[in-house]
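Quick heads-up: it's one chain on its own, the form predicted on its own, in C-alpha cells.
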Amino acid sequence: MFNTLTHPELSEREFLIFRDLISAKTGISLRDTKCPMLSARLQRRLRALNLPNFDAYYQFLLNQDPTGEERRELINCITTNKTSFFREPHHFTFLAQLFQDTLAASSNPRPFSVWSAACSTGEEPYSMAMTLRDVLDRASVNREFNILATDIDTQVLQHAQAAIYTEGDLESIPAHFKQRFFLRGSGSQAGRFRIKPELRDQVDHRQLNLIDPAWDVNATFDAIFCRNALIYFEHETQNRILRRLISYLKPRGYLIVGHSEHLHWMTDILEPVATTTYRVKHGA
C-alpha cells in the first residue's frame, strides 16, 4: 500500500526552527532560498515515518529519536554529494607530482597519507588510490600509501564502500585506468563496474562530522582534500574546521579545497602554491 498523504510546504516559522536544527548538528547554514529544497526533502521523512505535519517531525526529532538514527536520516537528506570522479583535475596532477617528489626524497619512505574529508559517494577518494597506484607502477617501487575517506553522510558512505559505478560515472576516467582499476559487472550487474578490491582495501571510510567536538583521526597526512564542503558553513565555522584540520596536516603538508573556496583570510598559516592548493608554512 502506498502512502498518499500530502504534506504543505515549510512555513517560515518551520524552516526556521529546522534550519536551527540543522546548524547545531552539522553546522550548515542554510540561506532563505533553500527553503524549498528543504520542504521537498523533509516531506519524505514525513511520508517515511507517517507523520501528519512538520511540527510532529521536529517534535519526534526531539522526544522520539533515542538512537540519533532519525537524526541521521535528516542530515542524510539535506547534504548535497554533487561530484566526480577526477573532479578538477589539476589536483590529481598536483597529488601525483607531490607523491612523486616525496618518493625521490627518501631511500626509506614512510607510508603516504591522504585525507578526503568530504568524500561523498567515493569518487574522490578513489581517483587519489588511481592516482597514487598509477605512480608506483610507473616508477616501479614499493610504497605503502593510506587514504582515509570521511563524511557525514553514512548513506553516500555506504555506496562509498561497496565502490559500484555506472558506465556513465566512469566517463571522466582515462581508458587505462578503467581497465586497470575496475571490475566489469555481467548478468543482473551488467553496466556496473566495481574497483578491485586491492584499490578499495587503500581506503579506509569512516563517518566523521566537521564540527563534532571529537575525531576519530589518530594520523597526520601528506595532503588533505576538503573540497566543496566548506561553502555551506558560516565563515567562523569555516575557520574554525579549517584550522583543526591544517593541525593533521605533516610539516610543510599541503591542503587542498575547491575551486570557488579562496583561503586569502588565512595567510598566517598558509601559503598559496597551486590552484586551490595550500602549504602550511613554516613554524606553522
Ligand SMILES: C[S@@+](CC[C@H](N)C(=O)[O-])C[C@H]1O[C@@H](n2cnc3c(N)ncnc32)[C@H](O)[C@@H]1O
Given for the second form:
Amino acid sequence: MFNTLTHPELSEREFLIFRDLISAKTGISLRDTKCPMLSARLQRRLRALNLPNFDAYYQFLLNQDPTGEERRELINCITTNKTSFFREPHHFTFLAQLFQDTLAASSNPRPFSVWSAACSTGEEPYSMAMTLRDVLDRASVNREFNILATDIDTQVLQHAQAAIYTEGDLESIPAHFKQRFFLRGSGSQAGRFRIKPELRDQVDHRQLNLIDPAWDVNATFDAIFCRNALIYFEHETQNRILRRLISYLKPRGYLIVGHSEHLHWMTDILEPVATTTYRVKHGA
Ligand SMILES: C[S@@+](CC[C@H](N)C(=O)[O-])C[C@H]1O[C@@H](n2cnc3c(N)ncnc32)[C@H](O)[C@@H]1O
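The structure above corresponds to the form predicted on its own; please give the structure of the form predicted in complex with this ligand next.
Then the entire complex follows, led off by the chain already shown.
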C-alpha cells in the first residue's frame, strides 16, 4: 500500500508564528480552530518548494524570498474567496436605484463610480457592472460609470480579469442578463461563459491590500462595497480600514458591507439606510 507523503501537523508554536506573520501581512486573524486548515494549506507550499518542514518554510519566507513571490503564494493560499454573482441581491437593487436617482438628479453628467474593495474572482464587480449597464439600457441614456475592483489575492484577480465562468457560476444571474452580458464558449471552452468585452472594459482590476499604509487609488466613489472580508479582521483593524474607505466616498456616499458586518458602532460618521447599507452623515 502507498500513502501520500504528508508533512506533520503544525505544532502550537509553529501555528502561532505563522498566525502572526499572516496577521501582519493581511490583517486576517486566524482563530485556534483554524490550525488544521492552515496546516493543510501550508503543506501544499512545502510540497511545491520541496521543503522538509514548517520551520524551513518560515525561514524561506524570511530569507529567500527577495521579490515577495512566495509571500504572494502564501497569501493566495490562505484567503477565503467564496463569492457569487448577485450575492445578497438587495445590495444590487439598492445600487440600481441609487444610479437611477443620480441620473435623474444631475444635470451635470459626471461619471458614477463604484469600488468593490474585496472583489475575489470578479462576481461582485461584474454584478455591479451588469446592474449599472441595465439601468442605462432601460433609461436609454448614455452616461459613464467606472468600477474599481481590488483584492489582495493575485490568483483571484487573474480569474476576475479573465472573466470566464462555468454554467453553475451563472445560476444566480437573471436569464436576460446572461443573454445580454455573456458569450458562450465553444470547442475547448464549451460549457464556459465569458463576460462580454464591453462590460469587462468597465472594470479596472488592481491588487490592493486593505491593511497597507498607502493605497494607490486617486478617485472618490458614489458607493463602496466591502463585503465579507472584514469579518476575518480584528475589530481595531476593521475600524481603521472602514474609516479609510469612508474617506474615499463622495460627500453623502454609501458604504455597503456583508450580511454579518453590521456597523452600528460607527454612528458618529454613518447612518443606516437599508440592510447593511450605510450613508456618510451630513458634515462628516
Ligand atoms: C469571502 S471573499 C468576499 C468576496 C465578495 N466581496 C463577496 O462578498 O462575495 C473575501 C475576499 O477578501 C480578500 N481579502 C482578504 N484580506 C484582504 C486584504 N487585506 N486586502 C484586500 N483583500 C483582502 C480575499 O482575498 C477574498 O477574495
